[in-house]
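Below you'll find only one chain, the form predicted alone, shown as structure tokens.
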Amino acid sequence: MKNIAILCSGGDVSGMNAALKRFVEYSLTKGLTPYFVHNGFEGLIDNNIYRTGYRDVAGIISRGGTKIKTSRSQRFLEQSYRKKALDNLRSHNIDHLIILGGDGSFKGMQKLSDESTDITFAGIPSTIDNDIAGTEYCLGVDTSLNVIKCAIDSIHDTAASFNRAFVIETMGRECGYLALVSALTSGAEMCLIPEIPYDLDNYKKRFKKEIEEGRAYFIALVSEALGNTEEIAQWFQEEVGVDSRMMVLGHMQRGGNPTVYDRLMAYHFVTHAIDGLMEGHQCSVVCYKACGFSHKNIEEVAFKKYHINEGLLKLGREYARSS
């Protein structure tokens, strides 16, 4: 009987607990002994590795975050600590390790793979930024979009009541995916993301014309990657002539009850990860595209830049049109 472990690394996302539940239950059906690594790569270094079972995952599927905690580890950058992590896995006779995280976590996974010959690894893209090359979807994105949707719908009510402009900042690091999809699906009047050039003068002309034609309030989505949310709120007030407020949604975008879609994707991601390890994949990331799931080499994922789907960008460019 082989042993298999799982850990969460980097930012938490809703759907991780659903993945943990599937991991335990599917491992046991495949004749594997499941282990949890608590607190990410830090826990791997500190040997926070424990055998797990059905009792540990009862009732967690509806909870956001991750029961086994997560972390960002500076120590893991040093080879001596990675050796300690590998030695800890070997002390539990662990043959396979699944890592839920983003591209930084996958680069760490590749380091472990390069420095060992007896343990195999699989990555599951898990970041609300949805910025992992090679996959069109990362675990947690749908829940995050729904959290943003609920926030914008509520803001619509007060924006209409006061005839204000609300400038809403979404997460995304260097990627505008959350802001773009949220703008398209919330009826926003403005969307600013790093992938699409924009001209504030064009927006100003159009918005002033729309005010003359009866528009009373505005919803603007801005990606945190631009770093100019406060500036845009001031621009509305000073240039467009509309009272404005800024709202940074922040870490609320990572939490919340996972949606049905994220629970289902967690099920699929974990199933393919375990199956891939059983089939002999040494170090791969489970990716999803419209054609289905696949395993990709780490070089195809962690060392390439993600690009938003061109169809979405085409819709997004309509925001930047001239009046």
Ligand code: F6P
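Numbering follows the first chain given and starts at 1. All figures in this text were calculated on a predicted structure; none of them were measured in a lab. The term rigid core refers to the most C-alpha atoms you can superpose between the two forms while keeping them within 1.5 Å. What changes on going to the form predicted together with the named molecule:
Two rigid parts account for the change between these two forms, and C-alpha superpositions put the rotation of the smaller relative to the larger at 178 degrees.
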Second form
Amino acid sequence: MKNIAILCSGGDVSGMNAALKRFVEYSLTKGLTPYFVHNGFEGLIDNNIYRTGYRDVAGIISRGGTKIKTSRSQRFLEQSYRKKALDNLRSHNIDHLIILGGDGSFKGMQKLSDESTDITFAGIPSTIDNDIAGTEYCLGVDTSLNVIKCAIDSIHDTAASFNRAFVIETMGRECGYLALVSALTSGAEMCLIPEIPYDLDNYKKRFKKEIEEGRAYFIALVSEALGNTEEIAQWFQEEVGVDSRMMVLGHMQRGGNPTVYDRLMAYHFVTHAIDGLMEGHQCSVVCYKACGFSHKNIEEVAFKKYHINEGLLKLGREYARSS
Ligand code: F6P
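Next up, can you give the form predicted together with the named molecule of this protein, since the form predicted alone came first?
And the full complex, kicking off with our chain again.
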């Protein structure tokens, strides 16, 4: 019987608990013994490694955050602590380790892999920032976007009542994904992100014209990477001539009841991580690619039967398995 462990590292995301549940259940289905590492890389160094089972994951799928906690570890940057971490894994006879985290966590994972030959590793992109190269989706992004959506919808009400401009700052580190998608899906008038150059004078001209034509209030989304949220709120007041307020959404963007999409993606990510380890991958990250849009002839659509996607059916077939 092989042993497999999982840990969460860096910023928590909603969907991590769904991933933990799937991890336990799928490991057991595959004849693996599951272990939790509490408190991320810090826990690996401190030997917080525990055998787990169904009981530990009952009822957690609907909770945000992570039941096994997470950390940002400075000690892990030092080779001596990574050696301790590997020794701790060996003391529990762990053969495989799954890491839920962002690119910093994956750099740590690569170091562990470089410094060992007896343990294999799989990464699951998990960050609200959606900033990991190679994957179009990171666990937690959809829930975060929905939390932001609810906040903006509420702000809309008061912005409209007072005829104000609201400048709303989203997280995302250097990546503007959260701000951009939130702006598009909330009907915002302005979106400032590091990936798109902008000219405030152009915005000013447009907004002044729109005010003349009847626009009464504004919603602006600004990515935290730009560091100018307050300045933009002042700009609305002084240059556009609209009373303004700023709002930093902050860590609420990391919490909340995980959406259906994140729960499902957690299941897919973990399934692929475990399958990849079983197939012999030494150190890989499970990446997702959306297939995009296409045009199909009407005959291929109107007269054909819909089939549920094979990956989803594969998960569903597990319900029918015999013990
Ligand atoms: O990487 C996730 C993230 O939430 C970023 O969007 C944000 O800049 C950062 O973490 C905040 O980190 P902390 O929780 O350590 O304040």
